[in-house]
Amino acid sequence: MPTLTIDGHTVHADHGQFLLAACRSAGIQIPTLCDHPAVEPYGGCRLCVVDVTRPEWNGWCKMVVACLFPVEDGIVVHTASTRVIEVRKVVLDLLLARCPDTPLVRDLAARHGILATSYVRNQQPTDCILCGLCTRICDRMGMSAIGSVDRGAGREIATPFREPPAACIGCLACAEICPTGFIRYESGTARRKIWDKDFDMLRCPRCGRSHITVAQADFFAGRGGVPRSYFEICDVCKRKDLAVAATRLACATETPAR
């Protein structure tokens, strides 16, 4: 088990654990915008930078992104050194220029003393912070319907050829994981629309609730070998069935009173 020092505290980490997780387990919070437990580390926002050194390095430090740096035995980590804070301020200053009206960005920048960007303000403000969470969860789900396009200031998340994506099943995973609410969608009892693509909703045959799209049920039934009928029943009705089954089991195994 690797033992390291983080901000003066001795921390015992797990083998293979990344530094960001080790810091969190020790109660040390580091800002990040692109980290999420549902997807692999990405290192895109660069806010989780920290200084890493060793006693034998005689004061020399290297700056790493904590979400992608594996813990090592004997390392000394500084999560709030002067240059670490300055780098985070630059990142937030640039992000504030891109997303000047986004509450999440404004609040985080303000906590670092940045109330207005020192760069040229984006003439077409956006709530997309380019965290990559939406594209990564889409890949993780098995669709890969959206991706990052262009470079520099023009970089954005889009569909192939900016057309309704054929691979999209309307599951809303991208919209649900988006930390700023940038990905818009419309969802009703009969139809759902996201990425300019329309989907028919699947109604639960028991309660009539519209819970997933028809495309979503077809996709997961075809991929996992689970009968499509399983996906037709909504989660609420499934939980009710489970509760009834658990109650019957408890009654059947209950020891009669003497």
Contents of the next structure:
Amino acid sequence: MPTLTIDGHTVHADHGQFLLAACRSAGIQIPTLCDHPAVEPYGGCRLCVVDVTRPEWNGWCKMVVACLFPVEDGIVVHTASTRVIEVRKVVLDLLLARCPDTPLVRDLAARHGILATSYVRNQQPTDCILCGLCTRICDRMGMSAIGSVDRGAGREIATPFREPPAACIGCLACAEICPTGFIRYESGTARRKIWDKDFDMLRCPRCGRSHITVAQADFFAGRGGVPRSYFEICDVCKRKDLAVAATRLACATETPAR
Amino acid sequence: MGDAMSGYSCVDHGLVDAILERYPREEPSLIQVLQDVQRAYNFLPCEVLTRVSRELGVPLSKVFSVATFYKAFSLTPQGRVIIKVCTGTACHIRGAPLLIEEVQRRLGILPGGTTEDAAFSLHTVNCVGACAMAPVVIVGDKYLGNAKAAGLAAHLTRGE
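Having seen the form predicted on its own, could you give me the form predicted together with the partner chain?
Everything in the complex follows now, all chains and molecules, and the chain you saw is the first one.
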């Protein structure tokens, strides 16, 4: 079991664990924007930088992104050294130049003492911080309907050919995971629209609530193993069924004992 | 069919078939396949990208990501001869703007544009690493060092 020192505390980490998780398990908070338990680490936002050193390195240290750095035995980690804070400030300053009106970015920057960007303010402010959570969750869902398009300053999250994506099933995972609300959608009882693609909603046969899209039900059923009817009933009704069944079971087992 | 503007509709699928034959049908082949497609068509037609995505089993969003990431790929038809005018510092100082103007005047296209007969495309590039012979113009595979506006005409002919 690797043993490391984080900000003066001795921490026992698991093999293969990433430094960010080790820091968090030790109760040390590190700001991140692209980390999420549902997807693999990505190292995109560069906010979780920390200094890593070893006693035998004579004061030399290297800066790594904690979310992608596997823990090593004997390392000494500084999560809030002057150098680390400076780098985080630069990252936030740049991010604030890109997204000057985004509350999440503004708040995080303000907490680091940056109230206005020192760079040139983006002429076309966007709420997209390019954290890649949407594309990663879409990959994870098995659709890969959206991706990162272009490069450099022009990079954006978009659908293939910037058209309504054929692969999208309207699950809204991208919009739900988006930390800034950049991905817009409309969802009503009959129709849903995201990425300019229209979807028909499916109503729960029990309660009539529109809970998923027809495309979602088709996709889940198409994976096999579970009949389509399972996905047609909404989660609330499924839980009710389960509660009823559990109660019946409990009563049936309790009665003869008395 | 019929969408004359895009030029995407009249794609010869035989070319794609031949390209796909050369590589294993798997994700790592993607860039090589796209490079060959770019060479064969002078751009990456939408429907070919869709086909490549299907054949290699790579999501279309990933194919589009790669196709838009690399400068070597283009989603719009390119001319048979691509003219690159270097606008790096040395070339800029030694007259690159004049060269761009000359090409624009002769071919009637702006940087990023392609002539109507698809003979030439004009691009400006940031530095080709040949500052010693600035200003540099690359016509097709030919590097023209110490280029002069007056001397460009000879390289911009459509004849064989």
